[in-house]
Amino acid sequence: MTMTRRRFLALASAPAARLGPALAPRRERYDVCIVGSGAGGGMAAYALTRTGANVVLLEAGPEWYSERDSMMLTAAADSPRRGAATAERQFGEFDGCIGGWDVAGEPYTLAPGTEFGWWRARMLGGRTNHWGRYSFRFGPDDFRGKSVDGLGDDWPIGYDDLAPYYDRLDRFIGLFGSNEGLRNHPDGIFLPPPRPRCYELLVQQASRRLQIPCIANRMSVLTRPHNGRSACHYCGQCNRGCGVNANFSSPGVFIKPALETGRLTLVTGAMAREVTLDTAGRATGISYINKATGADEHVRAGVVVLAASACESARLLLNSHSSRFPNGLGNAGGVVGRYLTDTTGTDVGGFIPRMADHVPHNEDGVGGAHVYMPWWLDNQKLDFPRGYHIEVWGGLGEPSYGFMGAIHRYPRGGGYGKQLKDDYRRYYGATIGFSGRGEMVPNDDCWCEIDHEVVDRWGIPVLRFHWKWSDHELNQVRHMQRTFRSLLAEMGGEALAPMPTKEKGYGIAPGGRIIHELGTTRMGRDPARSVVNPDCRVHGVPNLFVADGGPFVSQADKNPTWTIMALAWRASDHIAEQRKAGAL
């Protein structure tokens, strides 16, 4: 690039000058209070302000807009840290997400023997500043897992209930992909996908020989101008937050237009403590701590929507106890915090000799693979239920701290001086890797509760986690490892690490590490076995809703963000209808 970062952003992101629209004045009482500004909260704020509701949005972190605050196009070489992770940015110095598994002053505890990490994003837009933009619809079978294989439970709604909202998301946000006609991987309304890069073509050739489908990825990154937003310029730095708003994150796509209606009041630095109730058991608002002053404050609203993330919303419900609700809200059946799941995950990278000493070529593209592999096998012939998809990585990314991993793992790699430099040049771009992302079946050993012995810096009781993978997940991950190694061998390569043993869980990532926690406030018709009803309304509190990953009944082998937003939009429509009818 010959253009400086500042010059590029000045030209390409003219809307940046319009950021920070005037906030609506504080009111004594709002129509709706939303906690959390990520996928679910941002979606609800956008949808509800458009129905005429006056909304207040509480966010624990600071304001952050990628068009204004992104470090896109900043060279790693310009930093003495070379882009290495920091305490606030655990995926790298320039990453677009402030947060991590360890947040200062906000601990959580673990039951003996538990290995679990709880990721928190503390900024406007929450985890939408971090995610990979993999935008998959759940398929028809994903809503009826118990009917298919007898495990877990079925959702009280089906694919047809969410399909209109998936369509709306596709049209409004925009994503690229290809229509394939795969039964449990529904197509969408796609923008054209980018062409596969060189190493992705090699992966597709190997996949074809092994009869594994490898199709165009489905990512919410614009390959054409869309709804007033610019198309991607293929710098490949989506993880830093897009300076031209070409990829999806909540602040640029949901919050900003909601503010422009004049009906959204944004309160940042607000750490929610509990849902408050009146004597009739209806929600009256949220009490929170003003993180700047440490003062306890309260906001009043006719409807409350919790969208703070699956575990944070469960924490809020459990901490909102009273004589009327001694175990917390929606917890008559003791279900809040139960059925906690995370996506299964493992990774394998390999050295591909054919990619060494490569001819220089252009690998511009989005910040992620242009191809992926949806689940393709019949579980009746396998020793585990459900499935996984495969994400592909490799290519010629910008060198930064940790570049290529340990050079000595490559043939004859290492040494010092000229040989070391030559080895780096030779092997640069010669690594291809695979990450499996699979479905976990809920089990009785994975859940969270309030630890009454520990509070955070705000005096709020913290969560305590319990976690144990079952053989379903361990066998699934073993299958991932074998499949990835077969793909590498088919390309003439070799894995950079040996096959993990059973004692090592076949390399399965600890719970919480894939950052897809779901199910803690699951959906159902029976209050004894669920927390929210099919409209995401909390059982027993008529004006309290949950609009994040908590209501999920199952994980599926797809990333959950597109379904979180579809559920939030559907719940917002229900709230608007009930307000219009005078029921809320």
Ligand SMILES: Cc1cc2nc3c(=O)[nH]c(=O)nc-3n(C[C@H](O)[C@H](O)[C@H](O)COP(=O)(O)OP(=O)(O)OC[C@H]3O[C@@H](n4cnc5c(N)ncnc54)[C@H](O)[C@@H]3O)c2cc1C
Second form
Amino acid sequence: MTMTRRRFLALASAPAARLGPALAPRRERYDVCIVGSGAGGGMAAYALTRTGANVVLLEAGPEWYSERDSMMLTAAADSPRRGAATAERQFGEFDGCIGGWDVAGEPYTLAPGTEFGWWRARMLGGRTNHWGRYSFRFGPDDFRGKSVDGLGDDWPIGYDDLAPYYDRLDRFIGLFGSNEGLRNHPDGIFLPPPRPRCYELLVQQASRRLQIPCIANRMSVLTRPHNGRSACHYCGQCNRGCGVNANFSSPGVFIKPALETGRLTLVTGAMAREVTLDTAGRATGISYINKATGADEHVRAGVVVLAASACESARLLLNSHSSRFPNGLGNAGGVVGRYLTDTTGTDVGGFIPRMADHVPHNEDGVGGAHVYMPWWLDNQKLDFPRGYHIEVWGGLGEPSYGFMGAIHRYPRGGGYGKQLKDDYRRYYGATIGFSGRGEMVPNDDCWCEIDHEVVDRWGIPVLRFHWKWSDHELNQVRHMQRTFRSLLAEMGGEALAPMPTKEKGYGIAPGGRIIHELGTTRMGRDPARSVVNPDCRVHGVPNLFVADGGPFVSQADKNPTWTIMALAWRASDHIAEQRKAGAL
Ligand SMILES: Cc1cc2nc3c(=O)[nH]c(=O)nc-3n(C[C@H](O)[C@H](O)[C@H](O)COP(=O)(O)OP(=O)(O)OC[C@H]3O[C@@H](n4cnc5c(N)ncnc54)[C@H](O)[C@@H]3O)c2cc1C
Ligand code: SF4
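I would like to compare: after the form predicted alone, may I see the structure of the form predicted in complex with the named molecule?
Below, the chain from earlier opens the complete complex, with every other chain and molecule after it.
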């Protein structure tokens, strides 16, 4: 479905049921074609339309605007499912993401022995509609891992190259946080943070005693009106998408203003198949499947930007093979799909007797924790090379299907009738938990490639994944487990499950399950060892760029999306400069 400015303005006031029929795609040649409208693609669309470029944005999923489509404030009790997951809403009935680990007609395969999950959002805005909104800058050391400990590789750019873009993101999108002056956790331009909730104060006291810093979280949620968007009213349902646009999502913050310039043409239901080239080896556009008709279509553009997510953009490059590029684009060194990483993760929840039989109190807040713990130790004194941060959960969120896990895990929990109801009232809000999010070092066993035996419903060859954690990550996760158990003990609580054994990987989440895949089109100066250059331009194709998590050379102990957007804005600036100079 094609979206022009006029159509967007008409739709903004139209009830959902009156959305009109698909318009025929325009046939003109655009200045830029972007594939994917999530964090990276939305950023590029916003930035490039502002520079005067005429942009077409291809998005595989349908339109979705949280102000119109969010299920914010729908009570779980009003649904026969009580909020339980569905095939299309795998994180719960009201979650703001259409897609999941399994997408009908879009399989992927796993090499023998591999455990890996690939989350795909299929909607305008991609995963930014329901993401956690933890918005951290990478620190200076995160760009120079090899120089610090000899592992992996350094980035060809450093913190100073991205700092102006982080500043711009802070100012334009808005996020809350506190300036702390920590060495490798750069401060930002923050809105005031919300005050810690009751259980978070308990966590802060315990972490202080264990000498673990526990500071205000950094989330792209508006605690004050900002740039024409209203402030959060603390309903705590950010994962559903925000009906008042007070948190960051690509449609609400990037796509809408881009459409308002009149220079963005949005084509939804468009599944990109491959990048097309002319005889000189320059990109000419994208061939895609119109999902409504099943027809193959083509859009022409002077510049192509892939932002379909790290693995999907690698898939597009690999599927764009020809006699000139037999192994796909940017793949002279066989690097496309290699260096795939995900954040490490494990969780521990515990019962805290002091929180049982709680006195009713206000725990309203944003849809996420108000505090977190940045990495605080020196890896040279530990048996693993890279750090992690700790995310905190608990409290009195709206009960829905499956809440509290299982009541029989609590002391005296279970039973029938009145006893069961009393136990739920007693223990509700008495669980506090921790999730570690750590840095993985890229290794040769984690990568993806084209599986030439399997195609998706449109005949496009699918990805096959390979995955194996190294001892670096397993030792790190063991440290997480021990730390979380110490925190629970310090609060007078006990974990709800025993420490996972070495055979169980100390409870490490399988690859892909933290949904921070990066590195498949990594950045570098040498085409034999990288896929894109420091400006995110694909080696060997002068007008083809990647603007998602693919170009990352390494993870960090921070979530990646603020850095994905900083890189996408920087690449967009480069494209604009080159266009102005007549080079693109
Ligand atoms: C539940 C959850 C919580 C998260 N929490 C955080 C967090 O707190 N902090 C953080 O930093 N990160 C978080 N993330 C990760 C974050 O969402 C991603 O890093 C970010 O969205 C990646 O941006 P992207 O543009 O690469 O991909 P996406 O946002 O997924 O966007 C890709 C878009 O491309 C489209 N697309 C894909 N293939 C094609 C194709 N062939 N043709 C056309 N269009 C295509 C998709 O439909 C999608 O709209 C979270 C993710 C999830 C799922
Ligand atoms: S908590 Fe705030 S930002 Fe999140 S959905 Fe509710 S109002 Fe919107």
